[in-house]
Amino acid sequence: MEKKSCMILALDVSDREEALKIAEDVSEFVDAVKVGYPLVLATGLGIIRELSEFAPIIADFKVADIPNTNHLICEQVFEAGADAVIVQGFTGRDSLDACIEVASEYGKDVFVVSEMSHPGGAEFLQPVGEAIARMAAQAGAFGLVAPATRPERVKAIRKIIGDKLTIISPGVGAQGGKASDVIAAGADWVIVGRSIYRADSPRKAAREIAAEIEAGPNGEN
């Protein structure tokens, strides 16, 4: 995945046409779209291969079950034309490394979730986040999610890791998140959703989020 604005778009929305268009329209401004339940279960598979004409596409399934299932899961969402998937890390080293090895078997990059960016995302997966991230290090995962939500556990999760993962990190916009200070912390991409696909004008919205992350927390960049 090429950086070049360092932003995602989450497109949680359910209708088809509409995912087309404000992929199309924010094309420009995004380096990845990241699609999930809500239009995958909505339209079917298929989505992941329309929209890929637009972005390369993470499919944020939260992969975390037995290694398997995992491998099952990891192999129909590669099929479908998807350049990365997430997964869950509590699952253990068994799973994730079945991720993974599918994705190297296909050319695709998994993505674990240290952390989450909603406050629940504190109580029980923050005391392991690190612990997760190290894991994902060594199993040689590609990134990691972390929540721009908490830029101060960014910040950690890069120093455990150095330049070894890139980091994801959702929750800029509707949950309180600030672009530039995540990528500040150590973030290589943030991920914006409901700031874009709920605007008036999500390539507007997409345009002005971009020229903050370009300016920086400052706005001198």
Ligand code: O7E
Contents of the next structure:
Amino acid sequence: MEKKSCMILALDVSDREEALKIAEDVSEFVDAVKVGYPLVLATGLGIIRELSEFAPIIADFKVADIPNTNHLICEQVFEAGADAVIVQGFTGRDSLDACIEVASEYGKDVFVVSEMSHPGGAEFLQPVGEAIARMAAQAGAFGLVAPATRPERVKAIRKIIGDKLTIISPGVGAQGGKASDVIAAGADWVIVGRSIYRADSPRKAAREIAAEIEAGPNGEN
Ligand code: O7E
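Alright, leaving the form predicted alone aside, put up the form predicted in complex with the ligand.
Shown next: the complete complex, the earlier chain at its head.
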């Protein structure tokens, strides 16, 4: 995944035509498109290959099962044409290893959720987030998912993993995070959904967030 705009679109719409139109319209301003349950359950797994015409696809299935089931899920995801898969870290090292093994067979990437961006993310996951980040680094994951709503947590996780892993960070806009703050805290990419796909002009919204990232937290870049 090439880092240009430092932005990933979370395409959580449920209509195929709308999804394809938004992806095409914003492709100039995003480095990847994240596809998850809302879109895949509504339209089918084939949407991944259709969207891959516009950008690399990150399949957000937050895979969280025993190693054998994780293995089977990841095979389906990569056969469908995804460039990366998002998995949960709390299921432990063997479950994560199963995902990384399949990803490396296909030459693809694994992102591990260390902690989540919503208020409930602080309840159970945050206290173990740093341990999950360490495990993901040791296991050889490509990246971590860390919360844009708490830039200080992104900073803490970056300190732990150094440059070993990339960080993708959801929670910008609709959940209150500011893109340039999160990049300054150490994220490689922000993930943005509603602020783009619900805008009157998704293209204009994506262009504005990309410009804000480029300008930096105080517009000084
Ligand atoms: O709030 P939005 O509309 O900008 O969308 C954010 C997207 O990121 C949405 O798809 C949601 O499911 C996802 N997300 C979070 O918001 N918080 C998290 O902690 C984790 C994710 C996520 O995608 O996990 C894998 C990246």
